[in-house]
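Just the one chain here, laid out as structure tokens, in the form predicted alone.
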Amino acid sequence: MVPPLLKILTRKNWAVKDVNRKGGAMVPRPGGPVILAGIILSEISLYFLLPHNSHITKGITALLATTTISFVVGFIDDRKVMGGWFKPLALVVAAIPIIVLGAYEPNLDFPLFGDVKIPALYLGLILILIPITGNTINSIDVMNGIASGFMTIASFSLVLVLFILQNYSVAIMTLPIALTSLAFYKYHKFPARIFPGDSGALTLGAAYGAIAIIGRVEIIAIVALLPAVINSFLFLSSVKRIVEHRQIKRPTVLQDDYTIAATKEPDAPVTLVRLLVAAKPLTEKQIGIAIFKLAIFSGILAIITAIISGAKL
């Protein structure tokens, strides 16, 4: 579905400048509609193919609702830059279907230590987790292919985790997220032909968070996202407030040879990319490979955690 969308976006002149590319090419955005369509069509197919029980039915319905609301939130921000608090607060609304449909169990499963029953607190955790995963993926969508490639690795890691823990139905429900990310990566990788935009990044991040809740693998799912989580933590701790990325100084600079170096501006935010290029400038492709290596390492940690947890069970 990407080629037809590219024609539509080009005709509407919905494009943004790729500031790190030679010549500053204009790249169509957002790709969120095809990401949402890929997930929705796949999950609806699974709704009819998987065994019908209340957990699966509630899970797929909640996943579809949460993902769709997150897309709408991102699409609004794509078309009109909102304030820094808009996306976190709006994504709280996206988490509500999970609670209303009861697609969760009010226990937090800590690897090695077992379940902790926190019925009231768990509702708050749901309302927090979707904004965290959504904005975490959005914050790492800084260069060609990174968000889609990162989500491909993290989602396939989560599929393996769920299979190891013998949660087969939810593992299959996770495949559309992983495969949609992989399909989109074909057009998003360097040099990108399309950007996901906030609508695409929030859709993928919120869908991942919903699966973590439905599959009761919240802690392990966060382990698989560690590089993106660290990136968000570095950004927030340096900026010290919630603010739109487009409203702050860039943490990196593009050099004459089109390598990317860390900025010397003292009040620019600290990010994962800025740390990666602190020692020496790197090309955009090299930065992407470095982040994917970190994602693979975190995915392996998540899988090892699942194996240990499965052995304990």
Second form
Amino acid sequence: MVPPLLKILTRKNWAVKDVNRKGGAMVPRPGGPVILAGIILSEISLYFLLPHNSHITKGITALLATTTISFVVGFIDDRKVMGGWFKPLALVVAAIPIIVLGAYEPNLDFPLFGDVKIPALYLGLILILIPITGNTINSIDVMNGIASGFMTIASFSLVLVLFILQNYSVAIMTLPIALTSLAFYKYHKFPARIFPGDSGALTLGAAYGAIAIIGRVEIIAIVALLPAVINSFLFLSSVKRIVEHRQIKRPTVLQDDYTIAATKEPDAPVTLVRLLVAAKPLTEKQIGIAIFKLAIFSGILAIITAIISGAKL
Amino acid sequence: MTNLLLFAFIGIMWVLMLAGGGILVTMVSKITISGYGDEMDFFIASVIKAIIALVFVVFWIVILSKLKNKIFQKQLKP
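Right, the form predicted alone is done, so what does the form predicted together with its partner chain look like?
Shown next: the complete complex, the earlier chain at its head.
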């Protein structure tokens, strides 16, 4: 589906400059529509293939509704740059279908120690989790292939986690997110032929958050996202406010040899990439590989967490 | 070196998450209140648990922030 979208985006001149590329090539954006289409078509197919029960019906419907609303939020931001608070607040709306359809259980499972029943608090948690996962993936979409590659690793880790926990139907529901991320990565990896844009990153992040809630693996899902969570944490603790990333100073600079180095600007935000290039400048490809290694490490920690969850203390 | 520090930071976050969850499940969730009627007892206990959980979250963020400054001291210097 990407090649036809590329043609449409190129014809409409919807492209942005790849600032880290030699010559600053214009790259079509957003790839969100194909990401959304990939998830919707696969989930609808699964709906007809999986055995029919209310858990699966509610789960797939909530996942599709949350994902679609998140895409719309991202697409608005792709076309018109909104303020820093727009996406977190608008993504709260994307979480509402999960509550309305009752595609959750009000128990929060803590690995090793068991679960706690928190009916009222859990509703607040749902409203917070979707904006967190959506914006976390969006904030790591800083270079060619990173958001889609990272989501591929995190989603496949989550599939394994759900299989280990014998939550087979939700594990199968997670596969479209992992496979869509992988398929998009083919066009997004360095040198990127398309960017996902906010619509693509928010769609993937919100879908992942919805699966975490529907599959009752909220904590383990966050473990698999830790490198992206660290990136958001570093950013927020240095900027100390919620702000649109296009409104702040760049944390890195492109050098003459096309390697990326940490900026010397004292008030530029601290990010994962800035830390990675702090010791020595790296190429965009090397930065991507370093982040994928961190994602694999977090994925392994998530799988270990799922395995030890079986042994309650 | 920075890469190793990042792996260590992720490991520490993981341990803190598991430990925080353990404290919440084994201690905080067991809190009960009595003497105000069943519904009020449940409500007051829930509010107390929610406040403790929020305090834990803030505490967790402060610890992480301090750890971040300590671990990445050299890298964070402009």
